[in-house]
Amino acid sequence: MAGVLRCFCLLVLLCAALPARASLEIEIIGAGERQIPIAVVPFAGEEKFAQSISTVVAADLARSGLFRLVDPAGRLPREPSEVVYADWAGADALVIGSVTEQINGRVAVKFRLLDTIKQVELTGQSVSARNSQLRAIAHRISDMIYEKLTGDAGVFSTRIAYVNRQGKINRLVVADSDGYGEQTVLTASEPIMSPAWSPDGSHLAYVTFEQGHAVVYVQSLLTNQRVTVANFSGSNSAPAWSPDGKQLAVVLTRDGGSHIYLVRPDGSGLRRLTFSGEIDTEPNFSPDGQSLLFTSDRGGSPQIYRMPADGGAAERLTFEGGNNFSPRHSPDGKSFTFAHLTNGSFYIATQDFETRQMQLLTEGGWEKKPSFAPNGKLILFASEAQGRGILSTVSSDGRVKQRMYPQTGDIREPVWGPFLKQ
């Protein structure tokens, strides 16, 4: 329980560091091979508050594609002792709870997850927090339910980052995984590109053209302070954090050509890694920090390569027809996702390291910049619909798809944030 509360406290600090903005509109397409029928009963007392916890939990579970919501049909048990299991024959699981107002603007939230078949309690939690934290509490409850029923960690409490462009104004934005709680990290009249989360979720690295050319920065989400990491002559781009957070891989043209370098987050300790005569770009560390994926045209067309993280010979990984860009490791290190261009359309694809088999997950179009959710079950990417840039997700098996429409502007450069460290 202490670890859960520490994780929750860090989430609250990150959410409170910047002013909240409006949400994205979500459209869900498809479902998992097997959906778990689950009933989420309105929590006792939640009608007194601006945020309904049960509504958030139900929405979280629905958009995962792995759950089928069962209508409580007016039944409102609040405690396990009040549950008549015969009434819930259509649901394998039941969520009940309560929200109680305390002093000094605080609330007490309690929830229970019940197995209606075995007629036992599976998990539960009681927590005290501020009224403004109800949505974060709801996401944490969703994570606990998801993990208990699927065996995989939930990602509802994680965050995403992206660039929203409206006219000449560009905003670097962070938001909850469902698009709510949108917060602006940086506003600029010049392009913003390639946001990258630090492993602990407390900083973003990114590229801007505020100084007339591409410069790499690292910015704290807690204090808003930022540090210039790479501002050499030419272009400085494509930052990627090492898993221990002690260095970044960046792409520089300072020595002619486009090469990958390592640098510390404070801008010190620069070291060059690649020495080919062609373009090497878009590095991404493996989860164990031992290797880098990157995009290069050294073979005549953009393809994905792998090399040791401390430098050395590179191995080509993609060979199937078309060009391949923007590789990102899966959290378990067994595969990677990337953008695959063929016949004028971009697709989101994955490839297994061992079998070398490629799988297309999307129907194709303008689909770029994929990144895995930290549990490896979803992939976030940039797409287009209704004539503007949107966010999309696809499950790692391609069955469940989601579109997230901004209220204003075009969305580009999305990246999924990490689990918060406990």
Second form
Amino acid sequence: MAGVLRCFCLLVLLCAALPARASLEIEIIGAGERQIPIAVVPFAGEEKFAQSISTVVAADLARSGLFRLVDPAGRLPREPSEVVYADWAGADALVIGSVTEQINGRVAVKFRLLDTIKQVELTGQSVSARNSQLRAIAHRISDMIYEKLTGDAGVFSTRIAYVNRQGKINRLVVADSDGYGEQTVLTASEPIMSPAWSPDGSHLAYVTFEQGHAVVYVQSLLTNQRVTVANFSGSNSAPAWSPDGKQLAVVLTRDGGSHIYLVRPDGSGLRRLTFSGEIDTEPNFSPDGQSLLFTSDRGGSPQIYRMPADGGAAERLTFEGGNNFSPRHSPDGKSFTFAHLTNGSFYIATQDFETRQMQLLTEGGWEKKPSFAPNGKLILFASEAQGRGILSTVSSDGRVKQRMYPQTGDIREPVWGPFLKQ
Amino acid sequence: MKKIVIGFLLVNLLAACASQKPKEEPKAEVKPAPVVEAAKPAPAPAPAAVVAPAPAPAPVAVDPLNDPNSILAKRSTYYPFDVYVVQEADKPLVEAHAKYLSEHGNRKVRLEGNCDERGSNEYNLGLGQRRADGVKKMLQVGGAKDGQLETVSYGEEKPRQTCHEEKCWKENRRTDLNYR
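Let's compare: the form predicted alone is above, so bring in the form predicted in complex with its partner chain.
Now the full complex is given, and it begins with the chain already shown.
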């Protein structure tokens, strides 16, 4: 506990010291079953730059809940030859590196990850980048360290999308997974809902009420150009991408009731998939593209169902007391996460397809819209604290929780983006 | 105050009687719409004056929609949690609007379905749409024409009240009849 607290204090200090303006304040609760003690030594020469690499790496690793930061306590080895391994008995791993200015206005960043027990170098890299890319470089270093030491891909370089509502102003925002680098994709005086990343991370599908009713759009994050995908009478909503990016499942009410349709991202080729039930909504493709999870009230209360991606018989998956909403597959397709409503509280839950066991991951409150990080280790969701909508994450085993407080406004509708090809 | 109200009601009644005879269904396309109602000559309020010697109210607009005492002044239907069927208590209200719409073919109404926050916002978007569609169906049965009715759902996105308690939730589970 003291360790966690220390870790939290350190983080706050780190955040306060960071030169780039943080848009979110981050709080971590809990810790992984086994935390890897790691020391991140300040990189040689990084003090000359606006962005310190080692602080970003340290904050990333701490946020995952799987690492315990060991204070370098003034020791500053820059090269493996300068490391006295006996000095680092408290840490299993050690990160060292350097940042040097190059003649062409670029920066060379070098880092090494050392195993202090076996006294060997585990991995290392040297890259050249523009000065403005230092945060991105730091996240990539964090990803490499995370992958080397945990065996899972890191998600520090991925991005998230969410809606920030401040009074009547609604902004659709894309940010780094640590909340930095906010970029407003759309500003509207009407509600924005249900952002969904294209599988390659280049486009967002979303719903807005700019035209007085719910309409589905797809917008390029590169050009900001947007296309109307569905604007029929009634409500058009709940866009979900197929894994190949060639189809969107959407929900339309134009034929009475809420039903799931397939449509191409340019709005062509509309095809209806569901015919029964009063409300079928929130479709989500399985990673293999073969099936869809969705929410339906066909059994009397909102529950989660699964059906083939080209329509057909649906199977009910949730039976536990209360109502269940917003299903999303885990990246490996073996489980799904959803919002569980019981006794007036929302919980984030997962269910394994094989065992059909539901697991509650949170203590309950106003917790909605869960989505997996692309490595399947974390779940991002919307919650509330101090009367405001905030971002939260929970590790998929429920052990580590994180809250990110926006500087202004209410955060809603978060969704974790895919791995980006580098 | 009471007297004025009585007088006002009588004028309304008379106006209603008077307008029954010619049954002039105003063609929205031809006539400048809203002025028509007000332009109808109010009949001399002689008997009213006897009952209520208060100064006869000036010839007011006789559109019952604007009468705060009419059932038409009620413009919202309310629902229990996760229910979209128009409740018994609200049926007279919807029926009155159906009658009004059937008699005023140029009037249009937008039915706006809303929900409390206990659901996902996508599910609630569907639920709000069902609520609005349910009112639409009743209005059609009561004589309103399809072209007069438009439905929209705001789900839980535009709550009237924002607390996490039933006192707010019950205000948010509703369909608004928004005349345009």
